[in-house]
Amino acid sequence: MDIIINGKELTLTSSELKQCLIEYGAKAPFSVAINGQFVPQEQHANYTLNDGDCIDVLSPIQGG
């Protein structure tokens, strides 16, 4: 299955969001939006991705 994550194409071996984040190398803390909709962290383990989904992994930015 092919998806787009943070603007880059990625071919996955699984349709599970949690596995996708592991393959991508996402490191906590982060938030996830799929096709523009935020997915709560509690749902990552049970969320099933679809071919062509666009995933944004967003990390907090510190500033001052």
Contents of the next structure:
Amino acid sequence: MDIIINGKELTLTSSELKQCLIEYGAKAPFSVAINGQFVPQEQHANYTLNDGDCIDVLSPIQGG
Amino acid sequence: MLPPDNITIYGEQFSSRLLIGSALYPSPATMTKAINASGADIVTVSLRRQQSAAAGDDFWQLIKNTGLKVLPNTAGCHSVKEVINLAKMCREVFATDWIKLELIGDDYNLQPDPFALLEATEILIKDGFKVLPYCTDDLVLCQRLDELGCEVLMPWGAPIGTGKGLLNSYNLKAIRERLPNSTLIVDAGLGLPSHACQALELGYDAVLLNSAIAGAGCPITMGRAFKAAVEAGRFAYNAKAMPEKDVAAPSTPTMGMPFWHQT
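Now show me the form predicted in complex with its partner chain; what you just gave was the form predicted alone.
Let's see the whole complex now, leading with the same chain.
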């Protein structure tokens, strides 16, 4: 399965979101949106990705 | 002598009337020192795609070490959908229901979209957020935001990052007079400590700024300068300024003046 995560293509061995985040190397704290829609952390374990999904993994940065 | 007074934001008390941004500093160490020098109790942060986990973690650790209240923003959003999703992501990461709601309508001057801002504010407040909307200095917009449940309103002084100061103090005064119970914060466009002082003199409860300190030649000293300016402005507001006059009036007594009317 191929997805796009933070703008980069990634081929996954599993369709589970939680596994995808591990393969990507996401480091806490972060929050996730799939195809522009926020997915709460408590749903990560049971969320199944589809081919071509766009995943955003966001973390704290400077802000004004 | 009037006692020092705190500012209340969504039920929480703060002694500083300066909210500070965490962006654009020349180094993380300078950021930390400038924030400390400013005396701010609240610091703004944001969320972006995770690039280097280590770098992001370092920044977040520095902010946590300040011990300040964190105010996440939705900077860069251009639609209601974007802003709602980013606000929810901020709530999850920063564990706060406070959100500095930025929803840009025009990239030329980074002006907030007043119509989408109202729509997003209504949705977020219903979802339990405490919304601090970055808005234009439009009285009716501010009234509508107040009616939706915003206890805090943050009209701009000038477009973000311009350093122009209060471009329309008449509008800002009108908002202050018509919404006497709202917590009002001038957000964006300030460049000098005197701009911040002026906002507080008008009766604004606080100012929020970033570039004016981070972009200064010495951000640490400028942080200290803004701290003093905000304090001066608030003292001046509480002390109630003398009425302005069009005609000169001597301050030194004229009675007993020697040589008076001598030729």
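Only residues modelled in both forms are compared. Values in this document were obtained by computation on a predicted structure and should not be read as measured data. Numbering follows the first chain given and starts at 1. So that the term is clear: the rigid core is the largest set of C-alpha atoms that superpose within 1.5 Å between two forms.
Point to revise | Structural rearrangement between the two forms, runs of 3 or more with C-alpha shift of 2 angstroms or more, core superposed | key: Moving stretch: 62 to 64 alone.
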